[in-house]
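Given as structure tokens, the chain that follows is alone and in the form predicted alone.
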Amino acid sequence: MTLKIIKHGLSTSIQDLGRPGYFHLGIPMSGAMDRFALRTANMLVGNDEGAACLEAVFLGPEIEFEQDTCIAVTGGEMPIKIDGIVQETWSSFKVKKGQILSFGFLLKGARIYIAFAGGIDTPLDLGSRSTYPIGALGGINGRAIIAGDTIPLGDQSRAKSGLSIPPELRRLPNKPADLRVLPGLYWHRITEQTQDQFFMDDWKVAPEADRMGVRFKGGTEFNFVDREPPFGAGSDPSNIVDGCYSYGSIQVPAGKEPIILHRDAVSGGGYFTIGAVISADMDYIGQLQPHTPVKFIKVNMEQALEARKERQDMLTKIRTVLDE
């Protein structure tokens, strides 16, 4: 069973949950960048939650199906087309050999996530099929999907069709954006002032946005705790003795634009980090599209643990909701 890639879209690739277990010896977990999408579309047709669909962001792909299927689309917004009649979205349904997938442009988030039954089965790198282009891990080749590629899909004796998730399990971020962070080890580099106002401040999501990381313009400066740079740091107060990068990092450099660390991220460097937005509000993340408003809040790690349980409860019910 195969699928034949007519158009890839803008950038469309191939991602699971990734690859844990690296990120010492350098290589980042990858993976999909709203992993919440990322599941349901596999919950909607059959799959186990982890298996590797196609991740597009801004624009979807066009795809031939070389044999009878299910899949289903999740994530941002874009309307589904078959033969050009549109399909409902966060839904499985079948389609049959030689019809044609497309898609509208899209109308909300940023990235959407196709499932298909059986899930792709392209080889495993280091335990996953993620995509992860500077390594050359994963994917086709190591690479994103590019117009020609012939994608193997694995066993289709779980599909499932029919199934929908309620609109109030389904998960993108509000405008503006609330995005919880935990403050962190270098909290305390910059003046108290600095720490209020980075809370205060709107600030708005950069053009300069992919799988690495992701840039905020609009808020103030930095303003830093005078300090003796230590032996290795540089002179720039944002710089440090090289230390390591959490999952959704805030490094800023210079103090200027904070940049949040994601799914393809290096794994450490020399740029102070302030804290790390909450694992629950990751996903948010990989759907905000460019000049989206933002707000940070600041939480504590028991708010975070509690947020981070709600989401898993949310997967719960949609379990159970698919399974009725």
Second form
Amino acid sequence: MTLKIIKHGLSTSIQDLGRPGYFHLGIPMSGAMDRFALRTANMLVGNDEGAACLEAVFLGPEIEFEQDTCIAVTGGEMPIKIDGIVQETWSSFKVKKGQILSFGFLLKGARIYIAFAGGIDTPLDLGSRSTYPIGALGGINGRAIIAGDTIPLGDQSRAKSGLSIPPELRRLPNKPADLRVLPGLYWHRITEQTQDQFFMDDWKVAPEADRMGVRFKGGTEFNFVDREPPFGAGSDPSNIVDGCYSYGSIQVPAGKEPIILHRDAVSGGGYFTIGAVISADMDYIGQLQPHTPVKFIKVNMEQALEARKERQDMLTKIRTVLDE
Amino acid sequence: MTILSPLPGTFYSRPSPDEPAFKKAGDTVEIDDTIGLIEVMKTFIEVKSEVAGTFKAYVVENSSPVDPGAILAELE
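Form predicted in complex with the partner chain structure, per the form predicted alone context:
Whole complex next, starting from this chain.
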């Protein structure tokens, strides 16, 4: 039971829900940049929600099926074609041995998730199949997929097809996108005026955004509160004595361009972090195209937990709809 | 005939800032000829023509943002 990769697109990698538990050792969690989309793609074909899928950014791959199977594509909006004929997104359908999966131009979002019945069955590294190329973990021998690869699939006995996610439960960011931020550990390092300005400015996603971090441009340069640099921190006001970073934390080197750390980010370093994007909005970041306008919205812990519950409720609703 | 952008990012009509554009009006364009670069995710990706013809003009200016499917250049 295998897939043959004819074209790999721009960067297509095997991802599941990641490998949490090693961040303190400097090994990032990795896993899908849009975990909501990965979970739903898996549900549509009858897999466990955390089964390994293909994540393709901006450009779809071209794949030949070497066996009959079922597939579903969720996430960003990109026309799906089987032997050139357009298929429904956010829906599962059967494909036959010898058929070719290809994609049209990306219409909305940034990343698609292709789930295959049985899931991708490559070896686990530290409990996950997610690709982390810098550490040579997961994926195909620690790397993203390339043309000519053959990818094994798991047991097909629970395969489902003909299921669809109702349009109101397909989750993608708006344009301009709102990202909710909880101010954090080093919030006191910037002036009150900068604290307000950060949420008033119109930011834009920089083209260098990747799985490690997403950079934003176009806002006002930060003003810092004066300090005597502590021993071990640099003289730049955005430096700290090395500390831990969290998933979603926002560092602003030299006070210029905020960077939100994502699934493949480093776990610590010497830049101050002003806070973190709330967990409910991290999937949205995975769907931002370069140059997308973004507003940061200030929230408190209560609002962050409420948003997390809303996102979980959406997943519960999808599970219920698909089980009916 | 047109050449479309396969990717979102920043379009460059030249291989480097101090070199001339990949194509100028009247140049022959063969299938797979590089007509520009798209910068995205810290990488420069060559934009290759999927059609053959005579180059007419760039539609997008050097160093400007583009969406997937945007018309980059026209051929005759």
